[in-house]
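The data below hold one chain only, encoded as structure tokens and taken in the form predicted on its own.
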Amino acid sequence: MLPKYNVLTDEQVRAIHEESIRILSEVGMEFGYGPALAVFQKEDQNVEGNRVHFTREFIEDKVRLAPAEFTLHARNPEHNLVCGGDHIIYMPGYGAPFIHEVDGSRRKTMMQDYDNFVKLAGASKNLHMTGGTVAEPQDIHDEIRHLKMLYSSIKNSDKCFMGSAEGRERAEDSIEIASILFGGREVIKEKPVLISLINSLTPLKYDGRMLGALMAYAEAGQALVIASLVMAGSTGPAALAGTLALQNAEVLAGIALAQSINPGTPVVYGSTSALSDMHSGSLSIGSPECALFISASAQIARFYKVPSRSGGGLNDSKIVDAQAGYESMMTLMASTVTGINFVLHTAGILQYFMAMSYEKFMMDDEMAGMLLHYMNGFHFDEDGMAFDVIAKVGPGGHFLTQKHTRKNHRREFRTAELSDRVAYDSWAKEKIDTNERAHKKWQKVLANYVPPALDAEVDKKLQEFIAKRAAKLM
């Protein structure tokens, strides 16, 4: 992989930190959830009501005992992860509850298109894994949409999946489908097969539902995307570094209550932070400052020596245009060559997380895996200098029919599996632009989508908890 661009100095890395810690102390920060309280009060935290003042020490302390990197085990062991260092991670979009369609409508989403996304990032050659909510089914009852969306993650691939991070017992159920799936909780314990997103409530807030799941899992050592999303201008100061050490703080907190319940738990500095757009008050995740806030973000989780999560193919479009395209891009190139881990959103998303399309995932699913080659950079081995073959040449010939290029082109060169190259006189018989190409591409795909076998019995208890568990819920 090339070598990370750092968009702050060791000393600006250095000086969010000491302001994090300086928030932590004199401000301090909420929890919604007594459990998470009386971790806290534990660890003799300054506990008054539900705020907690944490000292330089503890912070610090706890943040060393996670993981510099782990590894998240599929159920096909030639899909399990690396999750840090140099490794990166796409995945589809999460949580959006519309569909955009490709004449530019929108609809509510609906477990058909949650099965649907689940298999298309199953089949694609750049996607690591299928996510966990991708597109949230409104069809499904909120009460047992979890299990229906683990399940579908489970049945239409043999990739990671992520589970549920709404409150305890969602969480609890996700970590006793993980174990019917490897074999019992001991096992997952000791090789984690769940990856959970908790998000702070900014600012300086973390409530029940998220801290209910975060106890849960680390309590399972399943691993944790912990993660913050301030909104600069509204739920954060309208200055950039002044964000940055707000979602340090948040992020920091987080991290330290799941070492202090267990020491070692896998965990991911998650970072979502954008801006209040001045003239609509919209959320905008499409914007330069949301890249500088991921480069940044990956610069600072290098610091505490954890993997980092941000965003992908960000974008504030609400239809499948040259906006969705730039700025997404640039989003999720500055989430590549910065080194994050973990590039949750890396396909399908439009109008700040709110939607999901099937035609940009085809087209996010490209740019991802133009930017995997990009991180490929140069071969400079004898076949790459080719000298004998440029000498062989010589001035004025040329390489198409030379053995060296049969050989290397593969190696070399990326095939373009969406992008038009053909030349003009061809393209303008049918003049097909990149979208109508997406849609057709990706109703091919999952025309030709076969799931990966899940052993009957093991479906079978799967099949029994969830009709279980649903009779209850319901």
Contents of the next structure:
Protein chains: 2
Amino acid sequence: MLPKYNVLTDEQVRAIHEESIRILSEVGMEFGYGPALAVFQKEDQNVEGNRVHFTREFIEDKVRLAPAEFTLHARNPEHNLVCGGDHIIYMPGYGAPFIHEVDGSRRKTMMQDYDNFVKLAGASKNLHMTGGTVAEPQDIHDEIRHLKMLYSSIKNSDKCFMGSAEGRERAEDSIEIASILFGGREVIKEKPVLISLINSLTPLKYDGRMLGALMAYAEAGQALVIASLVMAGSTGPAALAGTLALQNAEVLAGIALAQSINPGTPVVYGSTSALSDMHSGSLSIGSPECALFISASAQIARFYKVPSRSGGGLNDSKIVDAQAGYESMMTLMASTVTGINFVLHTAGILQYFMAMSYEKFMMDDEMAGMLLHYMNGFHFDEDGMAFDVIAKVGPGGHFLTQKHTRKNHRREFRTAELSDRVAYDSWAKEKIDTNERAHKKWQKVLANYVPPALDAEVDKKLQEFIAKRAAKLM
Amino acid sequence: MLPKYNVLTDEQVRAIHEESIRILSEVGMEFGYGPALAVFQKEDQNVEGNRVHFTREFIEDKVRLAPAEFTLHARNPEHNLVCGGDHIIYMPGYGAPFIHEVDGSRRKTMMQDYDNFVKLAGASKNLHMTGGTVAEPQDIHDEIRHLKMLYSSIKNSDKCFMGSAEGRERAEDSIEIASILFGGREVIKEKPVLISLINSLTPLKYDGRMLGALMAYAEAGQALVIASLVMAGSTGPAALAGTLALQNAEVLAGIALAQSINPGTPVVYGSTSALSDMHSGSLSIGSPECALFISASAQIARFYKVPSRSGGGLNDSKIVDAQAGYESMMTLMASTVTGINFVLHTAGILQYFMAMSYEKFMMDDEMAGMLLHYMNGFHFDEDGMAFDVIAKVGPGGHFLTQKHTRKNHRREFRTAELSDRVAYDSWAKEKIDTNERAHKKWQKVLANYVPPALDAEVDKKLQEFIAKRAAKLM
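Please show me the structure of the same protein in the form predicted in complex with a further copy of the same chain, now that we have looked at it in the form predicted on its own.
The next block holds the full complex; its first chain is the one shown before.
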């Protein structure tokens, strides 16, 4: 495993921390949820209306309670995941309301798409979990969408998945569903199975929905990604370091809240800070500034000894073209080499988070495989050093027919699964580009995928619970 | 400037060095050029026929004579370049015999293409020099091609350029042309103006052409990139560490030769080691293994305290598609963050070095700008930390209209020049992809480019010399 790339000096990390503490104490933050304010009041923080001014001690002491790493449990224990340390967890995109089609058209996301992306993530060698709202189905009523999505995540794969963060009630539903699947609340409180995405409302706010979910999951001992998406230039300053300080203040406040509710709650330091493009006014997530936010966030999270979340195959492109390729590689490579642990949006994202694409998904999956191989680095054992075969072949010789080559190429070289490496003349017969190649590939993977069996009794209980809740919610 | 990313431990770098020394002493190398063998003989190395076995002391002592950095001089001193240390030099591709057209067709490279790429590199903000054989014109006789290319490099831009490495005679022509341009051999011996690309013949050989050029340039005090392209699995072992050791042995021998001829000759440690794809048998330059070779080479060169050359926008794709984007970003980003100093092939390369593409050139130029911005990192001054504006705006506020934003966005944010960042609906009116956008862009840049004036007297002398040599060579 290659070492992590640190882009900041220790002094710079400390400067970000100090400014965040100053923001939290002098400016304060707003929390749109009474129970959260009550927690801060109980912790002797300065609460005036919705505004809370924090003390340095409170923030630093609470953040220290968060674990440096934790295990997230899957229904297939082979897919249990350690989050933190040297571990990288790749997973699909999250939340896109549109599907970008191979022909360049765009349509609303449907439940079928959700199922498909869970299956593709389930089938992938490079994606470690299936994620959460892998695409946001528009053909399912908002009130019951979380139920349908959770069931699909459970039914179509046995990898880890995420819970709903849309308010306390949906979080409670997620916890209940997980309890049915894993054998009770006490079981999952000991062994967290859900991780959910809590976003601040930049600048310096959290809304009631997110806080309700945060509190429900913290009480239930489930893991939380506590994330800030500062848009530098609009919801944050036109300053990269200042954006980090603002983001950091918001994340620290969220972590401190989770630790106040349940000390030791597994949390992940989350950053999706990005750019407000000064020319178009659009959110830009494929820019070098985003790669800088990702890189610094990995290191800031290490400063607090908590796992980090950022990055993914982020891009502003509208289609699966060269820009989608180079922007996504920049942000995914930045995440990977700087040591981001939990890489939401690894696969499928197009159009600054607005669309998922099946073809992009397969492209990103290939990129994930490439970067995992990169991070594996070199073997310095005898076969890896290969002195004997170099000496044997000598000047002007050839290695292809050597036993050493046959023995070692699988360990040393990654086989491309999507990328084209044939000679030009072979390629020129059909002239197929990445987009078309990816289109064929996902259809084949999906056709061959058999979802892992789910215990019939558990399946029945899940369906009953969901039917009961759906009847009540609709 | 961000710090450099080291992928190896010091111990691993030393292991590569030790194995290379062992290869050079126990296996030896072959040199197909009498004058080079004579140099080694004079240095008391063990020469038998073409085979030379080296001592540790010879290699280590000679490599120590190479400067850690040097200045390459341009006819416009504003374009002088420091090679080494924290400096990055980006430049176009090198040597492609084909041009890939925007419509997906492929044709032979023409002299007009060479002129065009020199102009595009001359116009670029992100490319620091114009390079060497930026594309290999097939409509010019091989015998006089170097003369035409050098004249184009001089006439169409005032940035630094490279000399011909195809044998002693063409190197001498290059030196003579540079002498005319810069005012004499003594002038350029003091202030190197040419840098030329010497390649070993892996495994463990150098041919007479390359050695002749190496010796001519070393004698004239001109800079040399001494590079090895090991194809792991065919011309090298199926082992990444072993490939590095083999490459390193070849480069060290070349550097030692240059330093034996003229101690202090500016040299660059070059690596383009790549993969022999086990399935297609093709050279693969866009693989994660290549990114590992690039990354390690930067660090190995630092161990020897010499500048490094590698990387670029390398890829195996046949067209300017997503694969061209993600592979090129992986290799260019690996080069950039690990501290490669001299990045040949930054712009334009497609098809594992076989083709140049105008559209790819513009795409890579954008990537180069993105990565330079990434490497610039963060500003930790008062404006960069932005505390005052964060405090002023407060929870729920907006930064767009703040004076701080107007003042700082240009310093903090890079403006995209090719990448699309408009909202989806704006984009959907025309649905233009990166390839088409790049096509329009290079035509515009080329149409607006005015080559910098060249002194008429010097121009005349250059033309006279070239005409005289061409008459003799044809």
